[in-house]
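Single chain ahead, by itself, as structure tokens, in the form predicted on its own.
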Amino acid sequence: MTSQDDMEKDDLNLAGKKKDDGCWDDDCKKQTSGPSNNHQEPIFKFNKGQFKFSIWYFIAAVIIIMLINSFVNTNAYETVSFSTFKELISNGTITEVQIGNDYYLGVINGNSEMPGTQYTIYRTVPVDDVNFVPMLDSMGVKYSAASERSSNIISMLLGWVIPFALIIVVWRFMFNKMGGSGSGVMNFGKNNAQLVAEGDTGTTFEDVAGADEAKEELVEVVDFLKNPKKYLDIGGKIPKGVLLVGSPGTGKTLLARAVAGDAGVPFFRLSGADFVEMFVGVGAARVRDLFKQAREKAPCIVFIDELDAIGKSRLNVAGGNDEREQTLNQLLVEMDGFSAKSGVIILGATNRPEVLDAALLRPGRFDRQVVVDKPDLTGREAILRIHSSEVKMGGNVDLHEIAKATPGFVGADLANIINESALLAVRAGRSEVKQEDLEEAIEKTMAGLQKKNRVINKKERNIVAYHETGHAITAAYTEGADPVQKISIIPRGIGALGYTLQTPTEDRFLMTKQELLGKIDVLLGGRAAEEIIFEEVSTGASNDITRATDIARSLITEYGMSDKFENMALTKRSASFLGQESGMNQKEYAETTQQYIDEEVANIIRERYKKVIGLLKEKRETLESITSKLLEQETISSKEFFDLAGLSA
């Protein structure tokens, strides 16, 4: 990496060819051409950069000269009324008249002070008078059409100077704003990579938590960049490319920065979208320029974020995209052409590896894929400790409990929770974060902001209270259901009039059929409580029944848990990663099978609803007592709920 001092020296050498003895070339020639004692300092001395020629100086000088010329050549005149002008003609004062479109000029011949010259001494604005010309004829006054005195100057300004100035302005604007940035019309082929000097990424592996397996995979990359000789001596080859794969927010970019920070090498960072332009061939040119710079800075790391923007598969693409394909082809060529000794490592990141072209993933290009998964309980706690290290935490803060309450959260979510808790503490006028701030931040992230000022009528408030209590009691008496952490009828987010917060006691990756049916039971508990108490149901359960229906349909079509189609998948799932669907499922069954699926889903929902109705009727007294307490204080904690229900937490 070139230092600032070196850059300044390079500028001097390019501008003036400065000698080692401290003098410029021209000055040195003057000094050596004669005795040194005869050398005199110039009277006017301009330092480097003090004066620069600009086209604007030339344009300004031309305009000033033309204006001066216009004023110098303009004769003095006196403006008079049209009637006065006619009187001057009648009494013989004006002997010649110049008739213009917008004015008349009266001229006197034979001025005594400057013989032989004509002076325009009177000027008037004409009036439509049909007798004016006959009057001139009767008085013997010469008359002619007046020439536009400023027409030549105006024509030059409008026809040459102003258009030329506008061209200069537009050209400079395009060059500075577009071309100079490296991505405009003057530099389409230049890449937009941000170069970070070695050690300036500000991130090392100590700043990364919750991704221990991924860190271990990347240690080899760092070690190769630091000690390549031991790998080359044994004949081994380091992977040319490492692809970081993971859900959004899991820390792929953070890991790439940590690799560069620990390796202490230059780090090129750019997005896949930076290569794509509307002009065909621009992306390929930028790829060539990027790898040319990378080879010059080797050993170094090139990090391409959102690789799927240029690396999508070329198969089954109707029509195609010539620009994207050319860019991808050039990337494939550049990566395959790397020597194992080049010292250039390519890091890519994407959350959609299933859409990448197979040629990009083959050994020799991105020949190592590192999965950056969502952190487990231990990883979440470690991430929380890193992000909370610079936040003032109270003595009652238990980050382990917060980690247990955030299953499925990624690093970005956990960082946001710490930040939100700090903001909540400041809003409450405290100087440190308490446990309740962190818990409120979790609820805010999951359910939205509290809306305590929303006015709800008494009937709706009662419906919401019984609805949420129905969820909680069903969860408490359903085997395998996640334990209840809080019940609230304080509105949150968009349309949520209340909520029941459940968090699992441990990270789960598999679920049995009975556990899935238990989830359906809990979702139907709210509507069942409404029907038992009010003998009618409301629209408040719309989201619950949608989720319950989806689970029931998945039991039959995806998990092979139906009686008729046991161990059979009835849909072809689109490519997905870590549970994220990238498209709609494709049906692979007849219409009669569709009818069976619909009927079976309805049967499952009907049977589970009857079961929940029976449970809540049996626990009606508990349902009413807990609801009464909830209406009184709006929020019930986990301990209060289990005490009221007569259960152990």
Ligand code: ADP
The other form holds:
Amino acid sequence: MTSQDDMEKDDLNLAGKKKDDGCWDDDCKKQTSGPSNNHQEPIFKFNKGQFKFSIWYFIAAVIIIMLINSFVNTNAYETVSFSTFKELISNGTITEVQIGNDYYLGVINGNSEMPGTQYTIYRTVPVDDVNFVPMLDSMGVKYSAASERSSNIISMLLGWVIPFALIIVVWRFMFNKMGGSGSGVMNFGKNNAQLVAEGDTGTTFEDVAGADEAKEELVEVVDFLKNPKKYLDIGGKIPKGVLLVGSPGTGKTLLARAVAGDAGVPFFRLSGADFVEMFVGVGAARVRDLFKQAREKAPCIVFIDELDAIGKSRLNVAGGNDEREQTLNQLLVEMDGFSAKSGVIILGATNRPEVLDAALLRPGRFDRQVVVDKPDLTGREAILRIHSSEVKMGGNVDLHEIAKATPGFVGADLANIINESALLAVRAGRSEVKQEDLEEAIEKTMAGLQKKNRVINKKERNIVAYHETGHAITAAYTEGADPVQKISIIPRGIGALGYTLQTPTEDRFLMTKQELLGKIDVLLGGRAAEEIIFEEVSTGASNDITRATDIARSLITEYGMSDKFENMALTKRSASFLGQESGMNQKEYAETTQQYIDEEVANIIRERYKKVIGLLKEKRETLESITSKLLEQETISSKEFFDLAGLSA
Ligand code: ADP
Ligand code: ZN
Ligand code: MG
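With the form predicted on its own in hand, show me what the form predicted in complex with the ligand looks like.
Entire complex below, previous chain first.
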């Protein structure tokens, strides 16, 4: 439950523009050196079809040889046990013995021509028996060591060639699986298998519903891919990397496919997890290869799904992971190495943006972030409509009702409900889905989601709705506060159960004391609304309280805006390089002053809170009406808000 302004985001964009100007020279250099056709082709290029063929060839050969061998074998030898062999000697059947390394051959009638002989030859595998040779002597059997020549071609094949061939085949096959269809070792890092450019993903924006804001932003990306000239001629800035951020199942992967489908360009999809291999260096090689291919196929889209698998912050990982770090570094190098003009756009997706390495989010990399929200009521209905179009729906089906009953559900959940309901209908022997099927499917899904703590209950929803409306109304009646752009009770990110979005009308670098106090008011508006309506307060406002307290403290210690220490700074920011705050402010006051600061912070907060309570009590009707609308719709646009509040925007 945060009241959030877009200042930070704006700063980011500003920085992005600046940085980009510096990039142009780089582009020119690349342009003059011509298109990069000088890439090296691997020497051993195998294509997948051929390779498969040769495996079958091998297998067939092996089987044939084995057949021949067993055929010849049965004709040539009769294999007997060693005891039988000895018996055959002692009863005089065997008259000649050839002693090989690990076998004995017994020949009848003294015929010593071994291979291909028509006579029966007994073959045995001996056990260590010191009495064997004396027995031969006593029986007068001729014996000799078998000469190596006696091993024929077939046993050579069996003993050496075929095992080797098999090993090579298996080896190739394994590398083929791991490294794409390239020729094994030589193309270790190649990943053609997952990289096959999907010229037409078959997905368009029509297939995505409910993520309107994300869609709007991505339409621009599509337009660039379709008409790059338009942008390049004017010298415009094209995003290089766009990061889709949102909860699992909100349609990030779907959106990326839609971008490629609508733009009609090749689409390289790779999941972050694919990069992380068991061998150090493979991931980095894959990244290199991926971008090489992408450059050849430009304009195209490189989509790195589950970016967090490689992009985890290098700081927070205990011990580090060399492999992932190498991969991440390679990704950064590649992203820097080509220009926005090259026509390769990198889409990333993650549901954990907070763990990403800061380097990934820097200008020139994933410099644009697109939030893919969970769908609101209208969005959910639209998603249900899309997915139900392929299922036979009965006359009594009311998708609006279903959408109403599924707050907190994401696109994937809704697709699942439609599918589940179809299964239920089939199980009941019906040929179309009824409303009851859908309801049962919701219940099933709901139980699972509740276990995962993904849906909040009615009472909490109520609290969240009043809380957010409280922020919004306070903002509307606070002079100088940023206008409300959107109110939502759809959970966004971790810990936030709702949000009120305020967008500044202009870039601000200075704030007056009044404006700072106004910010505190807006932050306290959420809790104040809770107290007025429920006569108790919840933990939902903890972030608001922290931020309000910070501002109040800064007023006194940093900006010199307190009565007692007017125009006097009480702390010194320990600035570090490039303005990154180390977070530690140095105290520059006496211990007794600490008490004054704490009391003064408490005073400011108490006073402002009283004021906000007064305001919201006065506007209680508006608070009620907007909240009920919010509960119904889940999101309220700025226009709706100002209409309901009877104000002009
Ligand atoms: P994510 O990548 O964000 O985890 P996916 O794109 O993989 O989510 O979504 C999984 C499936 O859920 C999609 O294939 C689609 O069928 C369905 N889905 C999710 N979001 C939407 C949406 N906004 N509109 C239509 N279908 C959706
Ligand atoms: Zn709040
Ligand atoms: Mg996905």
